[in-house]
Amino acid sequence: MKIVEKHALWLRLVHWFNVPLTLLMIWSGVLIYWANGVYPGFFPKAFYRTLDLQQKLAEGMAMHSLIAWLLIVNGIIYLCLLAASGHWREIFPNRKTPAQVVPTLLADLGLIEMPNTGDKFNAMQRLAYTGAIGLGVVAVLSGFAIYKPVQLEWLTDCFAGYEGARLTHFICMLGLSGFIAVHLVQVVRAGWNNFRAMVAGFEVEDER
């Protein structure tokens, strides 16, 4: 067996960091729309019966308003590592991208055997990474848009009103989450080595 590097120290503790502020923020956001549930229907009620939640929407507000701040300085600590590091040529497409889409979908369903590209990363790992950090980019933006409206007049505009601004929101917290769900799925059939490489850094591979 070798051991072979393959998650940076500064990647893993940006990684990790993010992990409870993201799932802060979309609690709190929960709660935020339990208080004002602007789109009817989205959540049963059977839903916030379950889980005990009340309307608290200046909880959930100063929650929402204080975990934003921290991610979105993490995000920029992360975007700038990225760009530095080298990184962003590991995860973002490629030319080679688009042909290996639907061999690396294939693989995923098991149907035929992960093709060996060499690449860090597959197709959809590339096009999932950089899709959940356009996402997070457009909460943001549509996030202070919704806060300040008159201030940031000019942003808001730039999602069509108020109201846009938060669908926007809204449906980025959706991405985001459905994100993190086949992200988990994934984590899991990968395998601990694939675990461990992003809490210790490195994989454990059989030499042949």
Contents of the next structure:
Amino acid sequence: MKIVEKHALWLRLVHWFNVPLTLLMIWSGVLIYWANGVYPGFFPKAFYRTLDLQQKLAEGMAMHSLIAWLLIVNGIIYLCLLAASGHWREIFPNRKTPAQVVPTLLADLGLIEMPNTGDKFNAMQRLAYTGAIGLGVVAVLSGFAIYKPVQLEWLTDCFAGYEGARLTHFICMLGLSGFIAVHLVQVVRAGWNNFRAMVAGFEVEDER
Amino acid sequence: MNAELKRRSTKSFAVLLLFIIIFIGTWTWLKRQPGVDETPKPFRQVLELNGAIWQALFNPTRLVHSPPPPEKKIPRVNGTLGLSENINPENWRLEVTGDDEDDNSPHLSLTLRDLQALPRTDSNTQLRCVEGWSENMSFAGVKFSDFVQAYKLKTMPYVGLETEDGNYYVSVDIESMMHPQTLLAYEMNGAPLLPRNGAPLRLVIPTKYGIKNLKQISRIFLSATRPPDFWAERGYDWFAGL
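Form predicted alone done; form predicted in complex with the partner chain now:
Then the entire complex follows, led off by the chain already shown.
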């Protein structure tokens, strides 16, 4: 048995700050969306009723505009340390990624053995983590485009206008929700050793 | 090896548990703080801080660009707060006070004709609701900045506006009121305003959410201190700028 360091302390701190902040951001965003639910299928009345999400536009806006700053600060710290530490090399797609996408996906679905590339994160993880960072950045930008469409009109125009920015922001939320759901399933599947690494920083390897 | 594993594991999970407790505790504490205008105080302070930031960054040369509304489109009516059915445009007067804290400040009592005699501005604009929807509109009226100039009113940091029954009232920072697209409007989409859209006179301020676009204005006053604002008292951001 051998202790192997896996996740740096800064990464764990940023990750665990991100968890409640992101959940509160999505929650307060739904409170706001309720006031003008224009996208068909989102969300059923029972969903709002059960979770007590109705008639809370003002509360949602107050929450959203507080949590947003905390998330932005956390996000900037993450991006700076991601660049400075070189951790980006472990999670951004690299030259090997395209060829590995299909085998990794098939392995994730349990159809074949996971190909061993010797990398800390496989092709699907790289795509998912990089995609989540991208969604976060776009969510912030489209959020500002909705928040100040007159003062930041140039930004709103980048999203083809106010309605485009709202749709983009909503899609980012769905994308991040999807990421979180898949992430949780994968964490459960990967087991205790992997989860402990996100808390304590190390994994235990069997020595052969 | 086992001892170290156990020690590091225990320490880290203890820290995580502490983190969870502190987070839930902080959030619960925040939500339970005494309310200021129906918002727990820390949230209100952040709303005010955000407002101050965007007020400081406010650039009056930034305009709302909007195509004209589709023809014969019936404008959405989202609220009848403060509206009275029995306003007769002939008897209606706009009461204007130059400084609500100074009894000697100029006081005006204006008819609709007085306002229509001032320079007319036509404007295609977009009304954006705090709920999230928006609508292209066109309005005609007098720019608030022209109005202030015509009656030689001294600008003060805030402007308060009220309906006749006093049930709906808003306050707006002077920079946003002096924006070139801020109108005291008497026409909408090419026709005189209808009562439900705010006849005889309404505020059109496209740099703010619709909640500030008071209909059926009866009283306008300038003030050194921030006058009450209906929706800010009900949990919304006072600045409400776009």
